[in-house]
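Presented below, as structure tokens, is a lone chain in the form predicted on its own.
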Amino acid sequence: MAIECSYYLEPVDTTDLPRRFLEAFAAILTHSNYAMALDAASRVSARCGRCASTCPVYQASNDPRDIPCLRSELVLNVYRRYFTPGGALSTRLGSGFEIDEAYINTMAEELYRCTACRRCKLECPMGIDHGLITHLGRWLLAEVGIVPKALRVATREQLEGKTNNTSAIPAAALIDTCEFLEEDCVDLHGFKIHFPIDQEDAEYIFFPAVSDYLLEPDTLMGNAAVMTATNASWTIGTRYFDGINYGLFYSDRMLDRIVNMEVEELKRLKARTVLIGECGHASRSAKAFIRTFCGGNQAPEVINCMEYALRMVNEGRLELRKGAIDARVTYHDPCNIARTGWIIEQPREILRHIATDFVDMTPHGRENYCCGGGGGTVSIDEIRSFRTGVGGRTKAEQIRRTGATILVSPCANCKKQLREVCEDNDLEHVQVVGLHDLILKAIVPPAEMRVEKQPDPESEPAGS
């Protein structure tokens, strides 16, 4: 049978599909540490259902397919049957199920209904990470050629294309964009910023979500304003400049290759610290997995741009106008940086200073609700109605209850999803921006950054 999901790009080779799936499973168990997690999960009761009470997708759909522990069973059933002594015994007794193409097709559909926000882990009494098991299931599917087209196309261009980035931006276009933003900042805000390109021996090498260069000019100008105002030593590389890492969503092999590209660019330019822009999954990918795949304790340090900005404020090197933003502002916690407690208070400290009316969502921080497009699903436009009407419904109601007109979301994927959530849930009055968009409006530039606007000769009175 063919894979039935409409968002898969190429026809899947179904020749001996179950056998190839099991071979991939065996290889991953042999060459990774997933076996330990699966063995623990398979031995305990993973189906109590408490996770259902905390999953925003299930809360909106009431579909049993969206109960995290039942989704995990799709993977755990295969593990128990084919990779445990009990499974081997049940086979001899004729009582074990046999994996077939229909079962794999079910996995292909249901594993991508999950946003991988991992909120369910907070509620599981046994501590089972259903998001991790979902990720493993997606990796297994990828190893037999089953990947949503949006993820496959973007990752292929990043790893094998001419541009080496998910948005297919040539290096020349990157440079042109940075030069344009430098000019635009002078025209719009009256101060100079600078985007250093291919500078060797810088302290920081900057990797935003590459889509920011196409879609988020104010975020990038805010990033450059902070770095310029603090006289930072930083650079952007032209051989590799994309913080996006879709491997986090579906394949550890791709995850490994992509973070290694970041480290290779850091080494080429002799930089010392990886600075990630406003992107949740780019931040988590680099923070957690550069160390895993690129040198352990010898790996370079990774920080997020919001951590840098707050540190500069606290050290007195970055001045922001108190109360510069007078609209009601709320903040969305990207799951990839908030679920572990890594970045929660840092952006809020800045917002409480620059906004006169900041209000939090409930719940927030570690217990936040996903935007509804996590786990790479935001890139799958074919399921937009599901993302915004089911996955994002809880988030839409959270936003509505705050009464905010500005929603700060420091993540490229979350911005795209939340703009669509607002469009599809009668919240068009809400403006979705990055934290650095507001920093750009609140920054007090040092004297050396300021530009005195020259009078326009055509506006001079006659005879003056």
Given for the second form:
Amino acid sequence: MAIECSYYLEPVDTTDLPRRFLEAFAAILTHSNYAMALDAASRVSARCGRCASTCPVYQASNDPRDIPCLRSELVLNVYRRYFTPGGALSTRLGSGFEIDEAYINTMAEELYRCTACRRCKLECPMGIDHGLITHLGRWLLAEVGIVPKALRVATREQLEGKTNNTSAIPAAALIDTCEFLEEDCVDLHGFKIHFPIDQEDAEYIFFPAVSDYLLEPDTLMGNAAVMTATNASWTIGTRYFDGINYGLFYSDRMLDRIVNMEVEELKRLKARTVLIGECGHASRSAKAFIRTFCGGNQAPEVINCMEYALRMVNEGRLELRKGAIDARVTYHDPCNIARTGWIIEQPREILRHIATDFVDMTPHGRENYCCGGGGGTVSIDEIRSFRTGVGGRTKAEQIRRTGATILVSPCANCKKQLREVCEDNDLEHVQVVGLHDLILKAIVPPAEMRVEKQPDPESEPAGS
Amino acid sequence: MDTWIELARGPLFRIALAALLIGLAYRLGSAASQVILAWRRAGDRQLPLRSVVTATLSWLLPVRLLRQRPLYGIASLLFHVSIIALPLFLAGHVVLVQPSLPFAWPRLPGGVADTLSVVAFLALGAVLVGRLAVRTARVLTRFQDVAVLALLLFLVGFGFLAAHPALSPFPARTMLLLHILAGDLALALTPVTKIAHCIVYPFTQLIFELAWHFPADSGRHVVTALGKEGEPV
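Switch from the form predicted on its own to the form predicted in complex with its partner chain and give that structure.
Now the complete complex, all chains and molecules, led by this one.
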């Protein structure tokens, strides 16, 4: 039997698959804290269904497979059966189930229908975090070779490839891109920005989602404009410059290795603070797990670029033109930075200042709806119709109700997903941008950044 | 009949109470020791305790539920208050234990106890109907979800009829026996069913927060345990 899912896989060795799955489960339980959570979930789950009422995927699909509580049961069934005395007893009595390839196949499909947005956590009266259980389930699958090909190939390039980043951008191309953006900013906006490369002893080392270098020039120019205008001590390392961390979506082992690469680059350049660009999962990976995997209280501090920008505004070091954006603007909260309440008001404070007509979606902030591409699913192109038609349908309706023509989404993954959601849900008139794209338009550059435009000889009047 | 009643509220009650106390002590000890072990193993021991406590309290006093679904929230609150207050403070229960207590145990006035009994019965019935009528809840329903609700319904119903023989179509002593037996069963089953949340609940928000605080070397140990050293991504 082959493992078949709606997403592409690299070939999976199905020899002794259930046994290998259980061995991985046993190893992970032994060396992690997951057993505690699985015990609690098994003990207190009320099966009330409140999680279903808040899950955007279930709301759109109405498919019981998408009820978070039932999805968690896929993992909990195996745990109870093979790793608790009660499960062993029920098997002896003839009522236990046996894991087989078909069961693993079901897990492979269903655990990747979840966007890992963790909205269901807010609604569970017992506090069960189905996102955590899905996270564990995906790691278990990964240990037997079941990972969406898109995630695995990108992570392989990041950890073992020549370029050490998920978009396979060589360092030379990174430098060229930065120089190009510096020139482009002068041409388009009339002021100078600077991307310091491999500067030692900087305060901040910058890790955006590396795809921004290919797809989001305005976001990056906005980032550089803020840093240049505030005379920040910052740098981009050429050995490692990718904030993306798909480990968060499928393997704690990869999560560990990737955040360690960030910290190694910080140490190489003797920087002090990790500055993450506009990316929800990159921010959460660094903020939550650099401390975990890189020294606890000794680990470097992590901040997100929006926190930095607001701090600079409040300190009077960054001037933004009030009302610079006159279209209706709304804001999408990336789940990975909003669910815990970390970054909710910071971008809104900036938007209320620079936009004349800012409207929020309902609900928003900590209770926001996922874009539909969370949990790494946005990178799986072959499931686009599911992402935009099911996972992102609630978000599409939220956007429509605001009447906004500009949707600010400070996350590389959310931006890609939301552009596709808008395309597939008759919202083509909505422009999806990053916060720093708008900051770029609103910034009042200090005098030393401004460039006086040289008169164009060809446009001078004849005979003058 | 009286012999059966004595058996139910004597030896059987003591067995059920012992099962309850031992079971809950085990659950409590197990949860606490897991939390301590997990915290000691965590690579990042800094926990957002304020949000953990807030989340725990917000469901203990279901502020969120009352705000979003006021009717359901009020029903849930009244049900929980009733089901805790009735066994502990009902006059008919207190007289059984008062002789062995050195202080006066508080008792609910008869009218309040009757009202709470009716409220608990109606709320339990509503939850049972809701579970079976709403598709999402029905899909999730296990045997124990219906069995526990039915047991509590019988427990409250039999108790009310035993206390009000004039309203009961059945002999009061029979109702009393069934009430005591249902109570014994509920006590004994508490640690092994979802009612265990009465003791584990204060830990659940902490447990799920702490579970995200992985041991710093968990991945490397898993690699070693599975013999995957040097294996490519």
